[in-house]
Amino acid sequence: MHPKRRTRPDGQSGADVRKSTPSQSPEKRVSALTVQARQRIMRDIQDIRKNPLQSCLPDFSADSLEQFTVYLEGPKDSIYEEEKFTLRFHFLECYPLDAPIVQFIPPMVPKHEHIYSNGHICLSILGDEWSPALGIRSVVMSILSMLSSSKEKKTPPDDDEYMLEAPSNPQETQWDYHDAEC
């Protein structure tokens, strides 16, 4: 099965009405982080610095904790081996209660049935299945696992359609997660 976008009852694309409107970029949604969010992000960063993830090089050198990039190498022995990708993390003021906004930065986007050409990732822990117990490490490990398990490089079947109306913020898309293989 493939991921599919759903629409809200009001007919517009998007997930939760309490989130920003599709015309707002992730940068405009990000506001000052709470003290708790800053502390949690710092703990996540310290954990990754102390116990680095294979195939992952985070760049925490930005002036702000609200946004940073993570450079990924395709997992060893996968169809993405030796390929390089870049993820962008945006943290909202209520992190870790709210999931971070995570997407691949084009043009370095893996061709994968759950990753759209604009870098949006259909991954349950970035949406409905997010838990405050998860963090940066969990997200990166889930994405690496998703890439490792892929057997074929292909875009999602509705990639062209999605690209025509995709919001700039992937959290404004409510995904149907009905594929247990990735």
The other form holds:
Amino acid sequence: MHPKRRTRPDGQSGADVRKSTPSQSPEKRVSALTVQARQRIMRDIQDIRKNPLQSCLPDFSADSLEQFTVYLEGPKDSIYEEEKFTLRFHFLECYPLDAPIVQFIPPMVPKHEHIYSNGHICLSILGDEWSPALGIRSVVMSILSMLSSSKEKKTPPDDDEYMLEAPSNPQETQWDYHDAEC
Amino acid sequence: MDRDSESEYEEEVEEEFEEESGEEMMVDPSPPPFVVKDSGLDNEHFTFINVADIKTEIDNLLSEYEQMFQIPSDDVLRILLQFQWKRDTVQNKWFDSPERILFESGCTPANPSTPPTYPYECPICYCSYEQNDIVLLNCGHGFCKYCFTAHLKQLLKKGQTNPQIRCPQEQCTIKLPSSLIKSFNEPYASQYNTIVVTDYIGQRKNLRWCPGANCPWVIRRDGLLRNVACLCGTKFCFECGGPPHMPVSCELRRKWLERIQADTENLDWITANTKQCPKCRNPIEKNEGCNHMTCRACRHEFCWICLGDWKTHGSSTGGYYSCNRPKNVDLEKKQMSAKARIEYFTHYLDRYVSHQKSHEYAEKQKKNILEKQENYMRHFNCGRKVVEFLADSVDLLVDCRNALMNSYILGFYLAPGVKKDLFEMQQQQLEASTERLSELTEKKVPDTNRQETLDFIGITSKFLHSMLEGMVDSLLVVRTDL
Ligand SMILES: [Zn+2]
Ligand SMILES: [Zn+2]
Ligand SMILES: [Zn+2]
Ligand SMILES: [Zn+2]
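The form predicted in complex with its partner chain is what I need now, so please give it after the form predicted alone.
After this comes the whole thing, all chains and molecules, with the earlier chain placed first.
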């Protein structure tokens, strides 16, 4: 199964949809994290500092809590072994009630059926299936397991099409998750 | 229903809606009376239900299964949600294995839960709490009540539409019981109720919300008709929710709209507002809805659509003139030539666009009808009851133009045969009668003939009904060579 983006029920083209909802670039978003969000992000970071994850090198040097970068290595024995990728988290005001915006930073993007070449990831826990009991660790683990289980390096079938209409924030895309692991 | 009671009625609908947004949204003590407004579209085939009635229907279903299965109402709801409110599936699954259906519906956990120890660390905020502050689910997962509440409120605020809300713990299959969600303050409890009701309506093929803005009505379809005129005034197609478009099916209409969108070149030329008089070549501009034209220069009367002599049109002359049938095209041929195909398409497109324009014009007439009624009352010194026919005539005209416009889509796709012949006869009758009605409605107040208009309202509405109701989608044969 491959990921498929939902087509709008009103049959509008992607371009029209984009016009009506101007996409905000995550970098430009003015966000004031709540106290709870700051505490939770610090807790998440502490957690992976204390119990490091395999094939994962977090960048602890950043001076802002809103953004967090993780360098990933292709998991051992997977088709991505020895490849390096950059994964970035953007935390929104109400984290962890709101899902973080998570994407790979080109050009360090794995060639994967559920990962678009602009770094957007079709992963249900980053959208509809997000739960505030999840955190940085569970997201990284899900992405690593996505890479581990991949058998073939290929971009999503609608990659070209998506590049034409993709909003800069992947949360503005209406993802259609075809299977549980997607 | 006369105009006065109608405006009263609208107030009632508004009141009802305000009540809905308040606390007691589901309990409506005095549902407005069931009213059918005759609009040319047949409402006998639809029932208007308010949300409170749907809620009662759901409650009855819940208590029925509560008794049958001897399980709490929370479990019944989770089961019904999981299996799309399908009675057969639910009953069969239950009799196969109650344990299994309870697990599949998220009522019981996969593994027996271990009771937590206190103080307990909330997996959302990582703070420790005593038992009092923990919401504990039957899967054994607990969350501090502050995080749990904030999470649910955030979900609802973001417009959650799925009534099955999972336990926040990663990988847990438990769905939250509705009694827990409803124990929250307003407006969250009501909002959850609405989500459940909306899910129920969405799963029932014979129910639909009126798409009108802020309209509280739910419509139940009791027959096969698709055109609904809601009590709020919104007219729509029961199946696709778009504008009403009988006699053509949603699917054929969609195909047609795609096709004409791709063919804008043709459209440009057809939508021209100026044509030449077929007799003296004087340019004639059309700015009214009626297709019966009279040339200002030579007084020649002709049909705007086919440019044929008007004398040969309509039932008034007794002559049967089929302006609605394509000429010069061998319809019986299984496979049309490329040239014939274009001619065939243009024929239908031309008429479709004509009626579309006339439809727009009729809508304009409808908007201005109050003013015309006032003028009429002043001029003839009569009461409000007397001028009702003016509003009725333009209401009907709007419906007829719309039906005719859509009838040319159906005509385009229909394969030749007895059905099509019958259909075209009905279409032709309706068309002739509509043109006459249209002429009558365009007359200035002093020239308005009330009795003739009333007669034509009667005849035309009969023709409209027989054309709309005569076409059963499943029996129609569609051309494949287009
Ligand atoms: Zn908490
Ligand atoms: Zn749980
Ligand atoms: Zn309505
Ligand atoms: Zn429809």
